[in-house]
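One chain comes next, on its own, written out as structure tokens in the form predicted alone.
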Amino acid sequence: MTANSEKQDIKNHWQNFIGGAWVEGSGGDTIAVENPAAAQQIATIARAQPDDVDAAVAAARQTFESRELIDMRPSVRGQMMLDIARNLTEMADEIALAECLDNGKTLAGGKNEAMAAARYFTYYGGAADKLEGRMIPLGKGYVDYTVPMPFGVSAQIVPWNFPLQIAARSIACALATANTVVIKSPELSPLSMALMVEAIERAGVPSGAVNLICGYGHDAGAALAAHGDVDHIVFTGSVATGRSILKAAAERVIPCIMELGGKSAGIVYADADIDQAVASTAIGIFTHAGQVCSAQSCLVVHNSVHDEVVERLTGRARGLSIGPGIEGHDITPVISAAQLDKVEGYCLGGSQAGAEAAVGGRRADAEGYFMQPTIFTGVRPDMAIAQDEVFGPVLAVLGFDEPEEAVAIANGTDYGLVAGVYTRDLETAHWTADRLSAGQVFVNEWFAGGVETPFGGTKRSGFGREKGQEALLNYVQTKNVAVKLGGGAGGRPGG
């Protein structure tokens, strides 16, 4: 399929969704949407600016204050979310093409995104009528109970690497708990989120409950994070941007869920199943060209098996095809020219610092934004490629002799999102998992877990949890109701 025929398969122009209507930006400007596999524009989308943020927040506030979601029977709210899931499933092929063309994924990967998004609405739709308060015994003459109540307007800012799936998990939690939403799609990859909102609209979600804007971070994103009528913020992205959002949130003292990326290491012990460790590592670092917050970007290998592991990984990397996702290649493009420059810059820096590229290390000689699958050996823990989130198909391999050394290397970054252990010994697996500073630890399979398992970071990887039942607790606050039965004074002030 040529770039020109690809362009004809999707709409040429897309809009924002505010107050139940598809609208242009207030300033009349648009943002060009590019196919990273061809370095060509494929569409435009209306550009949201601060005035549009105001309109979206006002729509969300009006719907929240109307209590339409709050007063809706939770089982009905859940059924509405199941309808969203069904719509997403029916639209999976259309969504897959959008993910392929504006994000670089394969068609299979794009369809997986659609099905994962549907799964979030199914999972949290089933939970909508199961979020309960509790009774607190105070003795004769009193009835006391708690109510989990929504925060109000949830502002959600989504990154470009997995926009559909990340948006789905936070919107689903918000709707299940009767919050309303203003969500900003990433300007680099906004199309699948627009299709998801079409699925939401078709399900009959109240107007204003979900509002979608696409804009740049410096104006639309900043305006949304700092908006005085927002009650709650969900952000996935860089530490630097997260820090700015937290400063804005601190001015208004509102809660945040922050997922700020990672530099995640897998530890390969001498007794590990090498075939399994190599296959899992390749998936962990080369999936979506390494543009995954929880990518396995470091491998800490026992020195007794170091050379064998590197040899097998290098052979696997050399066998990967590089090219457009629509053609089903293994290594698909990074999102933009700027991202390609950044990833290649880290590789050049790694070589200059003394690491050796066993394979790759430079951009691919191809149309579009492609990086060679890269494996560095001779890496020291203090090197940038072992410390920083490269966000590309670049693996840093480090050796170790003692378990304590391996854990120290894995924990020796500012991040703590996920980590991994490869071993046949159950005691070793638990000993290591207990000592790793990470919100999620994978044992013998990178990306184990699923929608049902809590996901979030420690240290500079952020706080709060997405996914699983635990995520719902980040979207509600507890209200206590204490009732004195009959007459008479009583009670003691507190707080």
Contents of the next structure:
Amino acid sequence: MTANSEKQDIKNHWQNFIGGAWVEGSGGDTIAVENPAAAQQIATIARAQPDDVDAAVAAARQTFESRELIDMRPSVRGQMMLDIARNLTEMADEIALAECLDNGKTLAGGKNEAMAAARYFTYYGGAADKLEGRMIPLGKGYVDYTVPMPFGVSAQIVPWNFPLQIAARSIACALATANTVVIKSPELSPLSMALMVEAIERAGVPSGAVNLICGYGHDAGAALAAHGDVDHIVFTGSVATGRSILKAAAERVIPCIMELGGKSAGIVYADADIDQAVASTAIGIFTHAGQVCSAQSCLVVHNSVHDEVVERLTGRARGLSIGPGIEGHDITPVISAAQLDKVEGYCLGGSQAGAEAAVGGRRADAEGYFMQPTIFTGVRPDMAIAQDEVFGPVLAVLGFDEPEEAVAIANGTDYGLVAGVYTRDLETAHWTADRLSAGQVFVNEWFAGGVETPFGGTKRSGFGREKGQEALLNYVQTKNVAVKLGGGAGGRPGG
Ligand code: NAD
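Form predicted alone done; form predicted in complex with ligand NAD now:
After this comes the whole thing, all chains and molecules, with the earlier chain placed first.
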């Protein structure tokens, strides 16, 4: 089955969702959605512009002020979220196809996305009635308690690589805490998020509680981030965009969660299980063609096992098939022609700087936007391929002798999203995890962890945490209620 034949199976036009209604863009414009595996347009989606952002924020504001979500019994809100999860599970095949066609994923990868999104709604739906305040003792004559209050309208901006999971984790936290949402889908891969909003609509979520707009970043995205009636921003994307959003938020002094890029290293010690380290590294860098914020894009390997690890990894890379996700290939396309140029440009730059491509280094000879799986050796820490987020299937390998040197290489970038350690020695694992500057450290398995484990960056990778119970704290603000009890008798009821 070719990607082209699947074209018939999805709608060819998609809309935005504002105030409980599916709508076109106010300007009547559309955005073309492309299949990166075939370099062909597969659909159009209504283009939201600043007027549409105004309408979406107004709808979210009205629903928030109606108190419908906040007055609802939290267990009922939680049940509504479990209904969303059930709908997503029922729609998993449809969602998988959308992820396959506009994002280049395999059907299995797309289904995984749908199930992960459902899991976020289950996890946070279960938490909706467990977010409690505290009673603070003030002595006789007073009662004092805290209430976790929603911020109000949460503006959420999502990148193209894992739109469904990322949107699910942010929307689920917002609904569990009774915020309302305006979410902007990525212009390159918006389809699965539209399906998720159908799942939300079918669960009977109040009109205006979740509003979906698709638009360009410089236009709809910037208008949303700068909107005067937004109370809270969740941004997942690049450092450059995060910086501009933070400036807009600073103007209005509103809180932000910043989930930004990464350049993440796995350290392989001499005592590591080499089979495990090689298999895990291949998953860490080649999943979704390396377009993962937490990709293992650097391998820092002890010089005593360097050649063996490189040889095994290159052998593995040579065995990977390259082609459309819908056909189940290992290396699926990068998202666009521009992304392919960027990734290949980094590889050419790496070779010019003196690194050696042990395998790959060029785009693949194919119709869509395919990059060869690439492993560079002889990489110096100051090279761009060791410092920058390439966001493609490109691994930079560096050698080390002493543990301190390995940690210095791993920490020596502007980023600090995740990091990893491969060793059989628990003490070495803890020593290293302790010293790595990263929001999450994987020991002996890249991408270990899950919906339950807090995730987020240090340094330029951002701040705030998504996932896990900790994420909920980013969606509420504490209100303290301090009560002076009346009556000269110090609160003793009168006769
Ligand atoms: P991007 O920053 O270009 O775009 C992200 C989103 O921001 C898109 O919806 C885009 O339309 C919007 N946008 C662009 N310019 C804007 C502006 N001026 N104002 C408001 N919105 C704007 O990032 P991308 O290329 O879509 O995604 C890749 C990046 O996302 C990588 O850096 C990756 O590491 C990062 N990412 C981070 C995480 C995480 O959880 N930390 C997860 C996935 C992706």
